[in-house]
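Here you get one chain, nothing else, as structure tokens; it is the form predicted on its own.
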Amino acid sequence: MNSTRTSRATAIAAALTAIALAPFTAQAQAAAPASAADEIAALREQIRLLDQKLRVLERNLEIKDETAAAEAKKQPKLTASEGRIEIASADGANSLRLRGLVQADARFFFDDADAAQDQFLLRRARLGFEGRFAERYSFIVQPEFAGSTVSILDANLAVAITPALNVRVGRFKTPVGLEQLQSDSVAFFNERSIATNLAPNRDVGVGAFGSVFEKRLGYQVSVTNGVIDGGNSPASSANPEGDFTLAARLFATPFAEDKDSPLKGLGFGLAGAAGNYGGTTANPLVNAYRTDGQQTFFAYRGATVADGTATVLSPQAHFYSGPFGLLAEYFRNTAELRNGANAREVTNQAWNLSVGWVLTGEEASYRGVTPKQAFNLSAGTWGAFEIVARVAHVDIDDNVFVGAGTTSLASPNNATEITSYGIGLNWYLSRTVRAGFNVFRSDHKLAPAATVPASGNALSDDETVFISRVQVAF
């Protein structure tokens, strides 16, 4: 662009000398012999060829210049900024992108009675990877490095059918739980409420999701081998007893749309899934439920299965105005569960209701917060601050602890309620990395046949524990 610049540039200034002479030459002519004019015509005629040559010039560099930007057009597109790594093609019909996840905790537990130990732990190491190809299919691939085993969480392909309809096949999440369903790294707290022990997780299958009525309703619904109160399929994706649990979910976001609306961050919906279990031993609810500190406050009986149908009932919602945050939801599981000819049918409840202020004004909002500045000390900038609060109950049916001896659905040692209370502390340093600073209280009840547990266990008193966290996540 500078050469065509430059060419304009000396075809003007060839123009203007050639206006300015104009009068001089016209004297010259009246003047001079025959020799001098044709010496001036003979001019003349070169400046009009040299001002042909520059047009042609300044019209072949304009055509190199547009080839040059149609080429560019063309090339792939790199991106590597804070929060995104990504390569795609220049129309964007194809992509990869990097996503990560680092969690580093350390525990304190407050009451050295519980069986808990202080720690620092390595809660998650996730490098996953999102692509796109043809404009329409879709891919994610994240395992989970943090633990004894390499695991994976989430492998799925989708289709997208229509703006309105897209398919999912693969290992994904189980589409109940609204704050199971939101990413680990955005959540309010450190660790999710104990509400989400009734809210099945991953799983294996097949499922559609979309929304309709301009963006105002979305729907998910899936079919999968299921999983019970929340648990992950197995590691194997077996499903030995042959049936299949339909999960669907309806969540209205009415005033999205609408960016005036002091509504536009209210959505609400209902959730809920329906399976059925064979009752073989090779299904057994496996799933212990953990409190804040992820002590085990419940779990059923090795030799209990599910036998018969199991569902799931959840509504819920989430409203974010400006700073202000709010999460509310409600599990309500009825199953047919059976020890030996021990058979009965359990109902567990469980609700959690989470709210948050950011302190530096930014936007709260269900995928998170994002700092307005990084934190840079000679910049005399600190990031953004966000407080957040919480409770949540769970709440066991006690048909699970009858029964004589062993043949129970759960040992009589085990809560039967649990209220959990949280407070805590986020720091946003940047786009990536966050800091979490909580301190959850959790008062539970023992069950009708109880033993007092000695010192040491983790029902051997109420726990108090302080988590607090350093992630990095893009």
Partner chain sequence: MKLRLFPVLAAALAALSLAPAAHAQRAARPVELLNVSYDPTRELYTDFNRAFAAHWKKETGQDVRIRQSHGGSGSQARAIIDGLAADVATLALAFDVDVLHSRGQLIPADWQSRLPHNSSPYTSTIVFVVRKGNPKGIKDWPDIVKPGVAVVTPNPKTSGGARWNYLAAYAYGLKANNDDHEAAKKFVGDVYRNVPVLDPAARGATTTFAQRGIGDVFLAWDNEAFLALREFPNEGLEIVVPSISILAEPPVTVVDKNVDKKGSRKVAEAYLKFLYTEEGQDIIGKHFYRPAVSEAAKAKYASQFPAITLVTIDEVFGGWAKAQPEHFGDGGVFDQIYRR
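One more: the block was the form predicted on its own; return the form predicted in complex with its partner chain.
Below: the lone chain, stripped of partners and molecules.
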């Protein structure tokens, strides 16, 4: 900046000197000066005038630069950096951000070759928008393009009344499961744990959320149509029984604002939901449970429907410290179900314990890992690497198998317990690109009266699956 100014000043001075001295030289040639002292005085005045002209020119350029810089600050900001494509007003009160997530998987099953298809899979393909108007109104619209149909995942409007009170309406994640509430793209593993089968997912309704005690305690409350067990609300937003589900979650991060505390990454809380459900055969409001390889290990009979109160309770915690991360949660789901005249209360339980360690030293967090350096072969940088491990368990209430013939709530040819072990390596090539390589082993226990599954059935053997994924998320 100074060198630019100096060179500009030199050029201006030279030009001005030439211009200014020209008449003076001509005058000197035309008539001899009265005296040396007069000549020196005249020269001094010329120099003073030149100095003033130079200063004025410099100052005018300075003012022009300052004015241009001030104007630039008032212009809308277009951000197109890795991980952020956004247009925002100068004061940030209004913005529109493009969000995207594409996950391409390759899956190979080792012990269930007959039952499960090895495959390449477009697991998620999302392109959506989130934005803000007048500082306090924000919205998200996120469609899912993967799969056979296009569906809307999140579509909601939030109003920030105070930092402690925000209200949201539309379709959003029910505030219960810790891993469920975490973004797909930053979870430890390519697939969420089998315990998340018991966490209600996206639903339509109204909710309030915020944080109090200087962000040390967060809360979420929602009233929605109601979804049961890991499901999304149906596209039609059907609410066949006409009742609503109340969900609430309290999550404390007591040391989050203490930057030097070794416990700043500690968070723990309790979430729960309760609602009344009246399923129909067409819309039974019960869900099947899937393994890490997305094979069904438990499903209710087709005639089984939700019929009464269902609750879910989930204590949960995470802890992040430097490169280490841990996430744990437990679910206890109780539901009144019915298959014809066979009505029973069923309690299923599940838990998940996941840990990770970033080998390259970056900080782990609930919001994921940001590599210090992106992968660049020519520069000799490799991004970030993280190893992860997980054990999770689901226990199905044996009550679901009670009943003669087909009157039980679920066929005995289901798993009644399943334990999943997973290890993996995540390679963060950049802020937006991640590759994940996971191996899962699921050991299941068949229901008491199960017949030996035929070869080719998903439960004919324990599942061992390798899932690799490349994803871009922004």
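Since we're looking at a predicted model, the values are computed, not measured. Throughout, rigid core stands for the largest set of C-alpha atoms superposing within 1.5 Å between the two forms. Positions refer to the first chain, counted from 1.
Visitor: Is the C-alpha displacement of residue 415 equal to or greater than 2 Å between these two forms once the rigid core has been superposed?
Guide: It does not, since the residue 415 C-alpha is displaced less than 2 Å between these two forms after the core fit.
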